[in-house]
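As a starting point, one isolated chain is supplied in structure tokens, in the form predicted alone.
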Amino acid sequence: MPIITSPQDFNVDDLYIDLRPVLDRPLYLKCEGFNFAGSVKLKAAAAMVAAAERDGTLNPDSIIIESSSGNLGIALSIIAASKGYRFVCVTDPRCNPASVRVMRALGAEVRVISHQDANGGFLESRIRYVRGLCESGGGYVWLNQYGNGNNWMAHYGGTAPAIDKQFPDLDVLFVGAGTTGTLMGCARYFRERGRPVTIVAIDAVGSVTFGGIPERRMVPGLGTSTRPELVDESFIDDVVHVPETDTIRTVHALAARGFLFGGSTGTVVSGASRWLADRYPAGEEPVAVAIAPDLGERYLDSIYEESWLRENFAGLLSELSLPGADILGV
């Protein structure tokens, strides 16, 4: 029986679903939102206020601050609850209303940055807004998640040994693009131990973290409008492009068969199947793991809320199953 006093002291490292039920593919899918946090970033989060609690960068009058479009808000969140700092997250309209909530329950301050950049996201306007602030002489605290080397070796030294230890005969990994924080940690691991396995990234269209034309983004979670510090392609095999509309099919997907997953799950999910579907023919048995950063419970109000989808979305509704609620005068 686990005792813990600390929320970040807790994670499940070692669920995996077996997909095949689901998309008639082999796929493992790493379960990474089982934990307080609810999402893959606990680890970075926990990882980068360690680092800067060592090197005395983070003290007790500090206010950490960080651009999040909300699932490493909410890890710092937690975590700065926990540890009595202040916390400022600066997101974007993107964000889910859940999230937001989450965050200032926990008792961070949540500025949300309207401004466009130029290319038609958000992130350089917060970053932007970030630096202004921590030049101001008040005390934040950038972490920086783009730029900040332990938000990789979170999962260089915990993600990919659980995948390695689990899955000795992997052959490929399937990782998000956000920050590239857990890609590049999957992938140094694996290219540093000479283990063939093969590395595919997935992205949303209309990101430009691997060199894609910016489009516009309604699901929060993967992709950048600014191409992120910490990314190295040179580590990386393959790169897949998942169109929102298939993300938005996929979570509906394994909804109906019980897994609600959030929306950067329902991409990497959508991507590993098409890459799989395109490499291996009926009948080859790769051994392949996808890694599922969220849960679903903080897009409730989103990718699966009709009125949500009929204003961004309106062409899948008549493709997805969406019960009306009943109202009973009993």
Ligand SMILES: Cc1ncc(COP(=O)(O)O)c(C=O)c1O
Given for the second form:
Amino acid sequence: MPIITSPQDFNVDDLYIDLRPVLDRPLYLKCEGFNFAGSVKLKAAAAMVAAAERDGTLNPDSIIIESSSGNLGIALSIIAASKGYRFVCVTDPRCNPASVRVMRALGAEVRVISHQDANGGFLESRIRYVRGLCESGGGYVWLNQYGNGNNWMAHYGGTAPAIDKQFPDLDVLFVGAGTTGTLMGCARYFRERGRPVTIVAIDAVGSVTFGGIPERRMVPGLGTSTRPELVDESFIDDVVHVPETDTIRTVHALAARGFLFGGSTGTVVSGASRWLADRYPAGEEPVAVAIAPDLGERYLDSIYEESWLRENFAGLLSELSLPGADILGV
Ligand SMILES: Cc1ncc(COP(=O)(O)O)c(C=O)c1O
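Previous: the form predicted alone; requested now: the form predicted together with this ligand:
Below is the entire complex, every chain and molecule, led by the chain shown above.
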């Protein structure tokens, strides 16, 4: 029975879903959303704060500042509240409104940057704003998840060994790429041990992380409009780019089985399933694990909301079974 005093001390690290009933082939989905931050980003946030405390960058008067599309911001809001730091999250209009509300409820200040950068994204504008505040003095400490080695080390020391323990015969690992912290930590772990695990990065179509052409993306979480500093392709065996339409189809297929996951999980499962189908004929079954970074409730206003889908992905509506609301006049 876990008994905790700090919210960041609880994390479920050994829950897997066998997706065979959904995909018709075995794929084990490692669930990273069962902690108080609701996502894998709790690990990176805890590791970056702990390292900044250890090396003296953070002191009790510091204000933590970070650019986040939501989940790292929520994780840092929790840790800052628990440890008594002020926290400013710099985000953009694509951040789920629910995530902004969660951060504010936890006492964080949220600044929404709506100026688009040259790639049509917001990341450069968000980072310019963060740098500006740091230069202004005032005790701001930028953890910089895009370039902070403690981000990938959290997964090198935590996520990857947890998978290794449960799947000693692992053949393929699918990892979504945002900052690439999860991806690089897991890839380095298996490579350094000389393990023959194929590491497949899953990215969104329109992301520039692996050199793609920047395009409009509506689902927050995976993908970037500026290449993250942490990425090192020499550790990665293959990359799959998933269109957002497939992400949406996949989250709805999972929800139809009772599993409500977030957009990045839909992207990872969709990419993994396509990659497996292309490489392995039916009947050949590699031991394959995919990492599910979060859960679905923060997406109720977007990928699960009919009006949002109509506005952004109208062509998909006819194939998704979306029961309308029943309003009873009783
Ligand atoms: C929901 C979600 N999934 C996946 C990721 C990507 O994880 P990483 O930053 O470790 O690449 C993020 C990161 O921002 C995220 O918020």
